[in-house]
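Here we start with a single chain on its own, the form predicted on its own, put down as structure tokens.
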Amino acid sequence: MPLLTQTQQDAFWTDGCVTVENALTPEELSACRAQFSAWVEESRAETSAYGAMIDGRPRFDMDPSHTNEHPALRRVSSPTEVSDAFLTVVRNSRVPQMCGELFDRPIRFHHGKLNSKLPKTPTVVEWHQDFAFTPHSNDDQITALMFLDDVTDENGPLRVARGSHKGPIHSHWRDDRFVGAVDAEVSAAAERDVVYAKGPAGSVCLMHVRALHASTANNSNAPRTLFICNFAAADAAALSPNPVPSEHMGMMVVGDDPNAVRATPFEMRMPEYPKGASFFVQQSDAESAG
């Protein structure tokens, strides 16, 4: 039985994204939420980014507003390396199977991260395209945003520029700096017609990797935490270093390894490897350059 209806598949290819409820089982959702809650409690004792990924950069990143009383853990990079709950979702959940249905191809895991906006946290994500961070030989890639909390109008839902995955790959450079965000003119155009990724905990937003997207601050008393994974067609070869590296990069999650590379034409400037704990640090340069 297909996991996605024809209507859902059509929405993905028309809008560049589709939100599907009940993508995670109650058991998968509960395990992931419990693990993230434990990490939030741990972060209370920290005053700056901490932990270490395999490239030496910090794994856990906090918003500048972070305090012991009001923790603002905003990013956990490559959680699959330090949590069986998240590794199980990547290996066994229905989400990669949905990606396989959309592309009708075997699927690899490229990278994963947790992005969180805890209550009354001012974290903002500027307009950008994920492909600008993770170019591959073809663009059959999906950013799967799994909702660990209910996502509402008030807690900073993702906004996707409708149909933007069919448009150009925009520059994410400014004044010879890679800032991980598009310029003001592109951002203004993106705001004119958006799809909001909202729904109950356990849902997933499947977003094409070329879709322009952004989100605002969480002004509510409810958290908004997403487990975000990049899944790619197995014949899409990575063209730049993984900005969120892990020992699980390249792991087959749907089908068998085709031992083949497929290339489609495109042109873009290569991304700059992040120096800080997360792309939030890169996007802070966009604000200063803007």
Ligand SMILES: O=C(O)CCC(=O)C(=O)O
Given for the second form:
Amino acid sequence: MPLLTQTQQDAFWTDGCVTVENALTPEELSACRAQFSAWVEESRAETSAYGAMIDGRPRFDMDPSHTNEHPALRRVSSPTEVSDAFLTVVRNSRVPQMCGELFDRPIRFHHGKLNSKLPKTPTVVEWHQDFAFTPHSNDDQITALMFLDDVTDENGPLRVARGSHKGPIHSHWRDDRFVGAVDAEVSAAAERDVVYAKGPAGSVCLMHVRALHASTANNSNAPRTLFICNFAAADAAALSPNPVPSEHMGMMVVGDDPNAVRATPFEMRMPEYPKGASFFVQQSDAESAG
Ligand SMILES: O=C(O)CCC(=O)C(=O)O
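Could you drop in the structure for the form predicted together with the ligand? We only have the form predicted on its own so far.
Full complex below, order starting with the chain above.
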């Protein structure tokens, strides 16, 4: 029995994204939420990014507005390495199966991270394409954004430029700096026709890796936390180091390893490996350069 209807599949290929409700089971959702709440409590005692990923960069990253009274944990990198709740979702949930249905191919996990906008947190995501950060030999890759909270108009939902996955791969460089964001002209054009990724907790937005997307600050009293995973066709070979390195990178999550590589033509400048805790640090360079 397919998990996605034909209408949902058509929306993904036409718009570059589709949001599907009840993608996570209530058990998967509550386990992930409980783990994230524990991390938020832990973060209160911290004053700067902390913990360590396998490359030594911090695993837990906070918005500059973070305080003990008003925690603003905005990123947990590779949570699958430190939490069974998230590893279970990557290994066993319906989400990777949905990706397999869209490409009709075996799927492997590339990386995962949590992006959170806690209530009244000014974190903004500038317009970008994920492919510019994780080029592969072909672009059969999905960024799966799983909602750990209800996502509404008020709490900084993701917006996707409709159909932009069919357009060019834009530069994410400004002069000689990789800023992880497209320039102002491309951003203005992207704003003209957008699809919002909204829905109840437990939904997933399946977004094509080339789709242009962005999100605004959370000015509401409700949190907006997403578990974001990149799932790639198993024959898409990574062309640059994983910016969110993981001991689980390359793990097969749907079907058998084809032991094959498939290449499609494209041209782009290679991304720069992040020096800071997360791409928020790279994107803050866009502000200072722009
Ligand atoms: O958190 C968001 O709103 C978007 C996240 C995103 O675009 C990313 O992490 O690549």
